[in-house]
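Only one chain is shown below, in structure tokens, and it's the form predicted alone.
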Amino acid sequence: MYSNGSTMTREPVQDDGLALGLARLTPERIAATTQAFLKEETGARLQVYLDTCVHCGLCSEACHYYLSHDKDPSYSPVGKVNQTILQLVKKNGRVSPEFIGQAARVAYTECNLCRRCSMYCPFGIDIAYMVGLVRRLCFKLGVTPKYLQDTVNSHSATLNQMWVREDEWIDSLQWQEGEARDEVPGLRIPLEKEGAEIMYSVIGPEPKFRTQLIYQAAVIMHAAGADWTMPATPGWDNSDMAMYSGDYELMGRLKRAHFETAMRLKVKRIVMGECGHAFRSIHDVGNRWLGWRDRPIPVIHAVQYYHELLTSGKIRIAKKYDEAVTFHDPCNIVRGMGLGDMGREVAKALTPELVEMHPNREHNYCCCAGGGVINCGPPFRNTRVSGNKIKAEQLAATGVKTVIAPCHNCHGGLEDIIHHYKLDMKIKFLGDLIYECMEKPWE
């Protein structure tokens, strides 16, 4: 049962994390961290937000966590930042820890900040920036989900969010470009390569579980004749757990790292594997943090490169894929980046039939894995795969057996649905039907 007004009710999770934290608050300093914090660290745009919501709940059919339960009213976005943000800046942060504790569930593990609701707010209120505010107000109060915590010291300790050692690091390099070499003869995945067009970067799951997708970067950018490079030391990893867990200080020192490293290399611009939250945070929210008014190196997406090297001739198709697919718009890339109409055109290229979701493009429901809440680990799985039985839905809805997600978080999310909703279903990265479309003159 929730302490502050409300009657909703949620199953009991036991997360260490969480209640290590909650067991070192007190009152007091719950009060005097939340006082210090909304004066240092807020102003005219949450009181301007707060004063402005009116509590219609236009917001809640835009939530996939409201619509997959029933239309329960605490699941809504008015529903959650009454549930939190509100209530600590009527109180002025005098709240129990019982109260941070139930906040923190509700930002953590019920909210994407996937920001679909702010676009039916008739006023245009950000609902993703308020309950980001209240997770950056946990990690000060020291309460943050345990799993998600642990990715973050990875980041701190190894700049990476997989505890990957540099020489693990340049290891995997070597062995996916001596076996991509079994394929390609002459092929070579440059290691700090000054001067080159391209650094590539990836996230820390590649080299960790997701090996193939370097492999089959490494013979897309031969095939492609792409002048590239990556880099042998930390800073690697553009991935970004910071951001979700409110430790802003380590997300500023991330993308310090990860422009630092390319710079050092004199490249040109860095282009992305297929993530969308580590596009949110080096194309948007860190550059900001660390105050720069632009990137210092232009950085493009995976689905911008594809699209280029397909329209350019550099990359040309020698089949399609055998079976229609479906497109899941990933929430950082496409309604925070516009990237829909592109990752469709890539898509067509390589398949016979594009099934649309509805709806679609900036409208498309999320995937329920980003935001950081797949990183809260298995005590939220539960959390996730119920909060998105809409998802199932649409998926189902299509009649195909491809869907096509340029995301890695959005591949972990769906994989969850797909299981637990007995769909079938497989998923598929832009990159995987590239490689097994294209062609490959070496053959």
The other form holds:
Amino acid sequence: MYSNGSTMTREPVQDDGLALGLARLTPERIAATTQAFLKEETGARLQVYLDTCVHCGLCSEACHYYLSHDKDPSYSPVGKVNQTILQLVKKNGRVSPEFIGQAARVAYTECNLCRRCSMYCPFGIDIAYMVGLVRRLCFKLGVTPKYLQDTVNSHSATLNQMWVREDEWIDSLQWQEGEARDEVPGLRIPLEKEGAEIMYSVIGPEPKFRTQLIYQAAVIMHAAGADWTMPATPGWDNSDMAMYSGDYELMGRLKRAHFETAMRLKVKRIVMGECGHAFRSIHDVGNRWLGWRDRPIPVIHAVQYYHELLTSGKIRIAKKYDEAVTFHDPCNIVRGMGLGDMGREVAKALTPELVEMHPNREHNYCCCAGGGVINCGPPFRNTRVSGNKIKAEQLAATGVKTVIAPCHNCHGGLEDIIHHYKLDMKIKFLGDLIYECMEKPWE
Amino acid sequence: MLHGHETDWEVGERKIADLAAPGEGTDWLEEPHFSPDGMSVAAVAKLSDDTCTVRVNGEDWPTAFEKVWHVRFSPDGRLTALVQQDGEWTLAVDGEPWENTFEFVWNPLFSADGAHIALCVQSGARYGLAVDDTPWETLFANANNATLSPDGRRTAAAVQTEPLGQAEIEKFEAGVFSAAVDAEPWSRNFVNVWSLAFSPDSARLAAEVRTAPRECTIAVDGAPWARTYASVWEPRFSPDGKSVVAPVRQGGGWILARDGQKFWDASYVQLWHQMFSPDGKRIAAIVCPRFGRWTMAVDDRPWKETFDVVTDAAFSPDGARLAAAAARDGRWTVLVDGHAWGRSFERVWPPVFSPDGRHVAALVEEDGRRRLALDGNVLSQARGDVLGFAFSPDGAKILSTCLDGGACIRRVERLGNGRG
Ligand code: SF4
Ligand code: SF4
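Output block for the form predicted in complex with its partner chain, input the form predicted alone:
And the full complex, kicking off with our chain again.
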């Protein structure tokens, strides 16, 4: 029985964002904000979950934090609930600032909102939903981790995640177009091409740090003969850390900008780069917060697009990648959207052998970077990396040297794990492999 | 965009240019853009010596540049493009670059009559605008949400007025952004400034502002409304310039507010793109009265028919009628006064009323081809893809431009003929 979520024993962590917010809190303000929040933004769903949970702890074995921290119950999914939202409800918000500080730490940095635990709960209780509620409350109380908040501030000021100014975005695209044109004569990254079939969208870090992905995407689009465009205005970034900080109003603003950019360009669909959380935001969460039941413009993830290009013969594979690989299932596109088999089919077409890691598909362990956790930055890096020993063991057991992960956050998380646990592995996007292995008629 | 006035309305068809073969010394021609009267067509030409220029009706501009992008006609018919020469960027108008050059330029803005052109510029990592070849006297650490006043004489942008170091969240929260009109910032800063809008007489500026991390409102000439909300959307001035309306979020829903007061009664799941009728008597908005169900509301009364998505709304010139594009189950149609056309399409472009308000036309995509539809019927003669259209001032004829293979064709036809 996990009766009270046990006492949390953690090394103190200095986070300026949490400290800033906590310094302004009073018990009265916490109570008033929490009571209003519970009344206005929660209801039957939360109550049913809290009433239904029998504290059996079956969800514990699902959580990589719990498994990686010697089965410390304070890292178990139910433990996270018990330390946070359950107390807030029971005490009707009459908690101390210290309690909020702990709750913020749990909600923002010790849960990836990966939803693995829901599959292990006999009642299917959505723990991630409840942890998300805690984040929303913390946002309302102004208690958010510094680096996550800085990312959200960037979203608000520039509509992208990385403080990329309007000209820097366009300049990056033109730079990559120029580079790629040296390799592929006639290649274009068509900007603002109204009426194109596809708007290709990426996350903020691509123009900032991972420009080779834009290069590769342009080469793939060119080879496939795609009728595509990229916007030269804000709205290009499909990412969304506001969804994870609990700033849903800003999340709505970001998703509106993204979809309205696609609608302004009159494209038929949006193809997204290899990002998981952005897919969750666009395909499921942000769109619905705005009132759309589905998507106002169809959206597909790169995995789906690559699958389409390979099965339709628009891209042909000239050679296989030179060694066996394993495939990491990103939570948001596999548990969240069922793209695991499609991802495998693409990976198998490109590689001599795909060695499964176990467990896999929707049962795969999270990279531990997702849910905005990696964006909480250096203060919480250790918990995140030590919180995923289980992932390191899972990777090592495959015996292969390349792991494919079609998600940006997973790349960040796995990179840290591979480095920390000294695994001799490299990480690839599917796009890396397609670019490397595809037929290039111009060569 | 095509315009109905000052153009040749003789019925018939003519080929303006052919882009199929780029010709000797040209590697390729990019997507074509027609002039507002449909008499010219321009495209970026990538030349074999690794330079670029603009080709208009088969003739290249006399100057070639290192790079050229964003070819657009101004509403008055002048042809503009963003060009790079010696590593510096500027705007070229009819082949003539502005005297001022910048490290980067983008997003040209045209006044309604086309007489004035503004441009977003960056020099030395400082940001602002330039209007008719005159840059702002002060540039800022960042500038975005740029806008040009209706008369084309004033420009505004959300500007960063103070330096902001890495991850300085406390400073950000205190407010480092403001709105600047002609480079002059408002007297106070906000956490965020978005969606700038000038009054019809160009004298005043409204914007969405975030006054604190969880508080938003509308500011007019720097003065925020007394009330704040969880969120707000774009403000719009009434045609007489006396009031400002904006969607505001309170109690988990969206309502329309005017000058800081509740204006519409109903609360919607979503409400945006509110617009005044040209006479200022009516207000319409795209609304979502129930989750997943979208329509238009006029003066707070939603139409009955709902769709998965509604966009591109427009009043008729006399304000009596209203049209929008809407989709259900992935098929698009045009909604007019609450009723959908009987046909649906793969895509629909913004619907446009004839000057007398009797007809509605829109570009539509059917079987992968862009066509012109009028009052629900696809006009049948068009070969190729229709790129634009305009009604004649008397509403009796329609001008359209299309691309057939590489052939750029201008066509004028009488309404009532050749309905499909
Ligand atoms: S990290 Fe995943 S498994 Fe663990 S509690 Fe959060 S949602 Fe559940
Ligand atoms: S498995 Fe379900 S019922 Fe059991 S403790 Fe976890 S959330 Fe509660």
